[in-house]
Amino acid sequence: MKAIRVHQFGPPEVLQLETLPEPMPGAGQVLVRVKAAGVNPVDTYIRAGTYGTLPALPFIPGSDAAGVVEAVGEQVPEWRVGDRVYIGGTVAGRAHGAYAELAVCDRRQVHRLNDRVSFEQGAAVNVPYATAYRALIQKAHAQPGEMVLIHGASGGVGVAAVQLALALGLRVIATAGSERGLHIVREQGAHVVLDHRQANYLDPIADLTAGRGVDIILEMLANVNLALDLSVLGKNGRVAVIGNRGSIEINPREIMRREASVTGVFLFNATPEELLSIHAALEAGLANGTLHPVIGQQFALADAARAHETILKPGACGKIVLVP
């Protein structure tokens, strides 16, 4: 099979297309023929060697993909050859990931992909939508009628968060930083869309909330925005930090006087029970059309290096996928 493999940590150029033996599923495992693989920012941190935990070299990157079941091992009665699926990880973790024509998954890492959802969209589900769900529901404990501010709402996680928030009955204020991004966020149905390229772009929140502030903030770039977030957060508000690329100085008094909370979101800490709950909700949302991933760009598997360069550029819109 063709696969992207990394033999040393470094720049995007270390992503090399190679021919490897085809894997086979063992007991409790499923072999998936990958039709599209999702690219996530965390993939670039692992490839560069800057992530907290790193796989042994060499490794195949990627945790997200969609395709069809190619073969099943013993003790897997729920899957049949030809079933359409999306995956959330592989059995070998980061050592044998999803940037490949074939991926071996534990039966619990395989999820049903409704016929209305394309393989490219399926590859955009796992990390973005599961992260958004974990942040909004499992960590921020969002309730219908609350107001949420979603930063970077045109990216993969941001789009997912907007769709989930609207489905839950939240009032959504969303930000983006390009004309295309602003258009995408409006298309998703956000109630208010703000351009974070503009000075004082959060000023309208005071009027929108009658001075009360927002209930929840989903933060994609905490090292830039966290101090400002606290100034527009309401009493008992919650900030869920999803992304960060550095340090920032904040005044804890802003948290104290609001009796607010700031919590980190790390999908890979989710328990098996929490993941089961997450994907049950996501499968239902995909099936009924509530959730509909937006694809920003597609690259051939051989162009994985270009995909890694693109995903870290400002103004990301939708999900980037690789197509074997």
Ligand code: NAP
Second form
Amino acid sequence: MKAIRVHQFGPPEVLQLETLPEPMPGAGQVLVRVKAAGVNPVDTYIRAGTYGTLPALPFIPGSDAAGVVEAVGEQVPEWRVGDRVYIGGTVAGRAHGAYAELAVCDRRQVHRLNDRVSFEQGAAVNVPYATAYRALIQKAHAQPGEMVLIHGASGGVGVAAVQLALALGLRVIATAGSERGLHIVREQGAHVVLDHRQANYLDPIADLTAGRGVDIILEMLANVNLALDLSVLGKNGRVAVIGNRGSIEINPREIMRREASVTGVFLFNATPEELLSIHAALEAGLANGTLHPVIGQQFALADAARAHETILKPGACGKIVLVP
Ligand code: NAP
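Rather than the form predicted alone that you just supplied, could I have the structure of the form predicted in complex with the named molecule?
Every component of the complex follows; first up is the chain already shown.
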């Protein structure tokens, strides 16, 4: 099979297309023929060697993909050859990933992909939608009728968060930083869309909330925004930090006087039970059409290096996927 392999940590060029033996599923495992693989920012941190936990070299990157079941091992009664699926990780974790024509998954890492969802969209589900769900429901405990600011809504996680929040009956204020990104966020149905490249762009929040501030903030770039976030947060507000690329100074008094909470989100900390619950919700949302991943750009598998360069540039517009 063709796969991208990394033999040394480094710049995008270390992502090389190779021909490798076809893997076989063991007991309790499923072999998936990958039709599209999702590219996440974390894949770039791992490739560069800057992430907290790193796989042994060489490795195949990627945790997200969609495709069809090619073969099933023993003790996998629920899957049949030909089933449409999306995956959330692979058996060897970060050592044998999804940037490949075939991926071996534990049976619990395989989830049903409704016919209305394309394989490219399926590849956009796992990390982005699971993270958005974990942040909004499991960490920020969102309730219908609350107001959420999704700070950085044009990317993979942001689009997912907008769709989930709307499905739950929240009022959604969402930001993006390019014309195309703003357009995509508007298309998802966000109630108010703001441009995070403009000066004072959060000023309208005071009027929009009658001076109370928002209930929840999902933050994609905390090192830039956290201090500002606290200033537009309401009493008992919750900030869920999803993305961060540096440090920032905040005034803890802003948290104190609101009795607010700032909570971290780390999808890899989700327990098996929490993941079951997350994917049950995502499968249902994909099946009933409330969740519909937006694909910004597609690259051939051989172009993985270009996909890694693109995902770290400004101007996100949905999800980047690789097509083998
Ligand atoms: P992505 O598709 O590359 O999107 C990045 C988003 O950040 C875009 O919406 C971008 O908007 C926005 N952004 C850029 N500058 C911003 C600013 N000054 N203020 C607010 N937003 C800004 O990435 P993603 O997959 O959605 O992931 C988003 C972040 O979450 C990344 O840092 C990623 O590593 C992290 N993440 C964390 C977890 C976890 O478990 N904690 C899981 C998944 C992702 P424009 O491009 O329109 O400016």
